[in-house]
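Consider the single chain below, provided in structure tokens and representing the form predicted alone.
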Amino acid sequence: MGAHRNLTRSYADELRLFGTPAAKVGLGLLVAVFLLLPTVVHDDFWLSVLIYVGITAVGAIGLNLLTGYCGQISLGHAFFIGSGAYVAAQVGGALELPLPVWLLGAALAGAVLGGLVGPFTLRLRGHYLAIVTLGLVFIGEHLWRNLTPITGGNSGTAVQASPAIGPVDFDGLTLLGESYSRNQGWFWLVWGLVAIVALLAKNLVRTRPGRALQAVRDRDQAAEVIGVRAGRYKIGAFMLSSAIASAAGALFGSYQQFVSPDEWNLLLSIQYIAIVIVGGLGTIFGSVLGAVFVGALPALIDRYSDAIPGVRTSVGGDGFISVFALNQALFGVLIVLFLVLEPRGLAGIWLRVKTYFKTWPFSY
């Protein structure tokens, strides 16, 4: 009887977020890293890489909800990220509204765009859906280049959206008499938002709507039979994914302070596909792992390209491949390798390691 009670309690702890002692210790370590890392790392390069990785992680969580949990393949993620950046430029820059307003405004705009696109994808799946969403990238490129009053056209536009919440301005953060740099403030802002989005998404997928999304992913017709309205959940997933992507785009634009149409291309969508595949489809923390692993690659390759054999760092220079082409090739190689060798991604590797140590020394 006591053993049964202990097993029941152990199972209940597993179901709760941070229900086990190890999970609580891990959470404490993550909080400590979040609070202390910017005070230890002062190099603007590494802080900026971590900020871009955090913004990428937000967008990747949105795509994983759509692709990993609902089974809808999308190559149009770049379109929604770009739309969020331009909303931030107008709402936060031109109208000079604070961070909560322009960030939520970008998310709302993304949800509306996702709701408009979603119904057209109800009868499509697999590569047919991927081709339709691919069209969004090219539609977006045309719009971003021709809506000059909003986007600045080919020349791009400045994004002066202030990252301030009341008296707290993350561009020039001052706490307890201590002043912090722009990158230090942005690190806390971005990774705080990553934690919020990840926790909300994790709780969503554990609820009834989350289980319905997974039922639609596994067998949408069978889900209809048991009472799940697959069409409604597909559109809802598209709207939620688009909203999160637009919020990520708004953060990107505000941090970079300038955006142009060249940034919202097919390569960006492929990068996000690589992130969720490498990180692990159908896992929230896999989206963050994938963003750290894949999202940092372009900046690191650009930084250390001189030390990589065969990489051409300038026009007419030595080498057989440019930095841009190397990034494209790496995304393709990572997608193929993980799909063939490790379909569950980095999250799958981590779960196997965790299971091994849970059962040790009885593992075989």
Contents of the next structure:
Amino acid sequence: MGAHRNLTRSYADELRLFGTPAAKVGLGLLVAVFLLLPTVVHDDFWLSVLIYVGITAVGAIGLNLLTGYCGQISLGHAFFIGSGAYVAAQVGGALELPLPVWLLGAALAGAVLGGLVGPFTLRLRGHYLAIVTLGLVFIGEHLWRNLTPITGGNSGTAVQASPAIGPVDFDGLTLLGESYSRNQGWFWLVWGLVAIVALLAKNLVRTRPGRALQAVRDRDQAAEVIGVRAGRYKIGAFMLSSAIASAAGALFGSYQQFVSPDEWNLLLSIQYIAIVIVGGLGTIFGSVLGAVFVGALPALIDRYSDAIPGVRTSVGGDGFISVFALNQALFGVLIVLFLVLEPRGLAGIWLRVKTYFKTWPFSY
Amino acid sequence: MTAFLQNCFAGLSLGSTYALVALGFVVIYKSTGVINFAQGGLLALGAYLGFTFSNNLAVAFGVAVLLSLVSAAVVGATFERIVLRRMVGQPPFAVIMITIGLLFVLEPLITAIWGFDQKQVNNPWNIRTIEVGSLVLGVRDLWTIGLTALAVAAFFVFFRFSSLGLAMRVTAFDPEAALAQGISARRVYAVSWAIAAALAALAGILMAAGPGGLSPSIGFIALAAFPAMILGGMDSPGGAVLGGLIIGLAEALTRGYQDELFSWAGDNVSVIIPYLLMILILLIRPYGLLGTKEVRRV
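Starting from the form predicted alone, produce the coordinates for the form predicted together with its partner chain.
What follows is the whole complex; the chain from before opens it.
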């Protein structure tokens, strides 16, 4: 029995990754866009925005696994992102090891750090956990400012992790006699990784551990009663989420080639939470949508700030509000509006639109 | 010894502001079950309103304080009415994020209105000090401690003896039973937010009247008041005050002995002391010093 356009006929249909023909066509289109986009768009600004969005999407998928699927609030995502960047600086830069090593090394370091923090989730729930992870951001910031040999202290450190896998160097890609710019190479690297992480996450959440995570989220005591080891899954979710966050941080550091402690602040954590909420809690696709929407916003505002009335583009310039403040306020407004009006986020809107066409002409 | 007492005094003054903010957290948490991350924004708003009344409108300082408390209370109640009321019954995550969202709207608004530059609030105390034995006590610090004691006492009298205070305690204990007894939960929620905002505003204006002056980063102090609330126990007003004082003392003492004892831990260890202390306490007592132990039944 093949998959049907809008009918689930067996349990296997439910578990399918890309069940419907429409999803397959969509997937094909996405792959085509992924392969062709950098050859069409050469503009460094747009490519760099897309690269940052991709890196953010990786980190957001990690946070969504923890918050959206396992229901654990974490304001400490910035801490793990930061630690990943420093691992990249050490393993990829100082030791000059190749991309797979520093990327996996960062993920491993993130998992270890997450494993250290994870046990708190066993004793603390909801609000208490939110505030402990808030403390993590501040303790982390203190560490980054004072572990000068590793982080360069307040003045920051260069990250010379080279994005090369064997002979393929994404910094200066040469394929079939055609050479590509750094941004083009990075686009393929980052969005390829987004696809891999998204696929892994999707596979995780549709199988046994994913169902266990959701059971823990919905009611951890009840989950425990029916035989889910809630504690183990909570710590596991924490480790996995921080491992992914660390990998995203390593990519971020390596792309930017320089990081300073000012970057891993509460605002970054909140930005990730905003992405997860705006995209849709508990959907992998939503994390990517949210990253595109929220992650691209600051860059666009920065670029077109001259055209937005009331925005001050330089210190002491005219205008009501600075670019930075406008970004912050927008995050706030987005979080509030989405939670109040559309708690399921962009993914929820997408689902509604899809359902409308599926059930047409009986669209209610 | 003098240095120790001097540090303790600084700690009590700092702890008083923490206590005020933490008490605000507890009031809201107890009656509505929400942790209000926007408290820092309300604190900054109160301080800037006090600045405007005192400096731009040239009102007497005491009156300016009262005016800013009232206006902050109105803003707090408005937040509750417009945004938080829609979120009743939603999971804690969503509600926390709503208050963070409010904070992120409030902060840029404040900088947009008042700017980033340092402001000096007209206040009657300036940097005057009095000497007691070998101790040099700032008049502002004495007023901070005194006014905090007064505000806390007023709150406890209100909470314990007034009918509205009783309504708040009942609603905190069992909202449905309270509704069944004809208590207006809406009024209780609005009053809780108003009280919390007023407490935060008082803390803000007392901070701003100090030698540090007033800048947008003043809302930061509310973040350090979180550990105070957690330390004392999230649902215990007495715990909030106790936690505030402990955190304030610990921070001031760390700062005082930074060079002698904590130089190995890097600069400004005092900033993260509240969080370290909080984590330590939580490992031993996961519900804080005076908080109610959560009973989990299957």
